[in-house]
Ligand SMILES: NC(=O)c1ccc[n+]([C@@H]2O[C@H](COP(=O)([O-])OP(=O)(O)OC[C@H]3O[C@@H](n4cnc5c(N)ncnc54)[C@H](OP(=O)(O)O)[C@@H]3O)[C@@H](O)[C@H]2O)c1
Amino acid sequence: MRIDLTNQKILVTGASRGIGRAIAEQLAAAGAQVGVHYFRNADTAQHVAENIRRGAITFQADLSKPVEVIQLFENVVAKFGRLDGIVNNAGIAVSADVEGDDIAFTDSWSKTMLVNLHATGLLCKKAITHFIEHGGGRVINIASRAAFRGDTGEYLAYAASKGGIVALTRSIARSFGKQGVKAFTVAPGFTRTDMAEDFIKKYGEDYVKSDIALTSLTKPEDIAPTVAFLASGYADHATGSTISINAGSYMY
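Could you put down the structure of only this chain, in the form predicted on its own?
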């Protein structure tokens, strides 16, 4: 079986580094034209686009601002002409002490929800209507093991936002499948990214590995092939499902 995404146009959010970058590279390697979304890392995003070629274009947007989320989708469609898929990967993890200041907790909660859930929901809305008008498409939302297992007390908002993504994705699959829209969730566990390196430095790699069933930590490159497979159409009858990629650290 060969995954061929030639002529597909796919937007990947948070594609300048980490999991998003690996996904963008994998999709392009399979033939897709990729929209490389970034927030601050313009030079890095441009490097990614130039490296993967195939007409990749960078798009900047602050996903905490709904107006910019809408503009992002519309800019991608204007450049590409249409979209065949969207990978909602961008996300943040803001810690908050439940015993700390209420306003600070609320601020971190709101920021997390704006980026992780509200922006994803708005992009899904735009994608659904676009896909229905253009013969169908695929939504692939990157959630987290935390949506099912939960997270630590400092990251209640992160876990809650990722749980919302799972419910959102399943609702899209149930509601719009007959109109050609398929939706999938990918739920990574602890993954070796720039964001995770601080945790590894603080607690040590052996501590992190003690939580998994394999001998090595998951890398972004371990997640990207699954996304390409879901984008290919081979898995359309798995619409609404969640694929866990967490090195056996949580099974359900």
Second form
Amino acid sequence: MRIDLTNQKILVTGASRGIGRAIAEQLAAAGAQVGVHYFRNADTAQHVAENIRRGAITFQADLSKPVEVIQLFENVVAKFGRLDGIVNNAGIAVSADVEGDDIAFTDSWSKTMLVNLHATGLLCKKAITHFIEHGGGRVINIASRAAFRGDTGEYLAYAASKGGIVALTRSIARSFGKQGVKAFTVAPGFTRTDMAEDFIKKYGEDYVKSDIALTSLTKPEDIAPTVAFLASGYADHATGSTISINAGSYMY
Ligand SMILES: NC(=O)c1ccc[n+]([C@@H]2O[C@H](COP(=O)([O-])OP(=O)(O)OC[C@H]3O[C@@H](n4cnc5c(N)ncnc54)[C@H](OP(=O)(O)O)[C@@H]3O)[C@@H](O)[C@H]2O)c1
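Got the form predicted on its own; could you also share the form predicted together with the named molecule?
Starting with the chain above, the whole complex follows.
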């Protein structure tokens, strides 16, 4: 079996850093033309696109703004002509203390939902109609172990947003498979990125390591090959399923 994504055009959100960057690199290494979406880190996104080559192009959008989400999808299709896959990876983890201020809690909840869930839902809507018109395509949504195991008390919104992504992905798989749309969830556990650093600072690396079955913490490069496999079509009959990559820290 050889994973060959030549002729595939795939958008990866949040590809400037962390897991998204590793996914963009892996997809391009398998031959895909990648849309490298970023929010604030234009330079690093440009660096990623130049490094992976194969016609990769950067696209900027603040996913907390629905207008920019729609524009992002339309810009990518305008540049690439068509899309074969989308990896909804961009996400934020904003902590909020349940004993803290109600307005601050609401603000962090709203921001989290806008970026993690609303933007993903809207990009899925755009992708579904585009894929149906163009003979099919694949949606790969990056959720989290938190959707299944739950998270710590200050990340309630984060866990809830990721639970929403799982339900969204399964609904797409059930509803649009006959029209050629396949949908998968990838649920990473703790993965060494900027997002994870805050947690490490607070709880310590030993705490995180004690949680996993393996000896080393998961890196973005441990997530990316699974995404390339799902994008390849070899796993199409697993549509609707979730692949957990959490170093054996939670099995379900
Ligand atoms: N790291 C973990 O332990 C872990 C565990 C489970 C699941 N995940 C999930 O995996 C995905 C990637 O996480 P990561 O750890 O790689 O995150 P990260 O290193 O913090 O990178 C976040 C990415 O999202 C983009 N982004 C942030 N806010 C945005 C906004 N408002 N609009 C558009 N893009 C925005 C960033 O773009 P810029 O850099 O351009 O600003 C960046 O590319 C997320 O969905 C996360 O929830 C991570």
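Numbering follows the first chain given and starts at 1. Superpose the two forms; the largest set of C-alphas matching within 1.5 Å is the rigid core. Shifts are known only where both forms have a C-alpha. Please read these numbers as outputs of a predicted model, since none were measured by experiment.
R53 is not among the residues whose C-alpha shifts by 2 Å or more between the two forms once the rigid core is aligned; its shift stays under 2 Å. Once the rigid core is used as the reference frame, the Cα position of K201 differs between the two forms by 2 Å or more. Listed alone, the one run of 3 or more residues present in both forms whose C-alphas shift by at least 2 angstroms between the two forms, with the core superposed, is 197 to 204.
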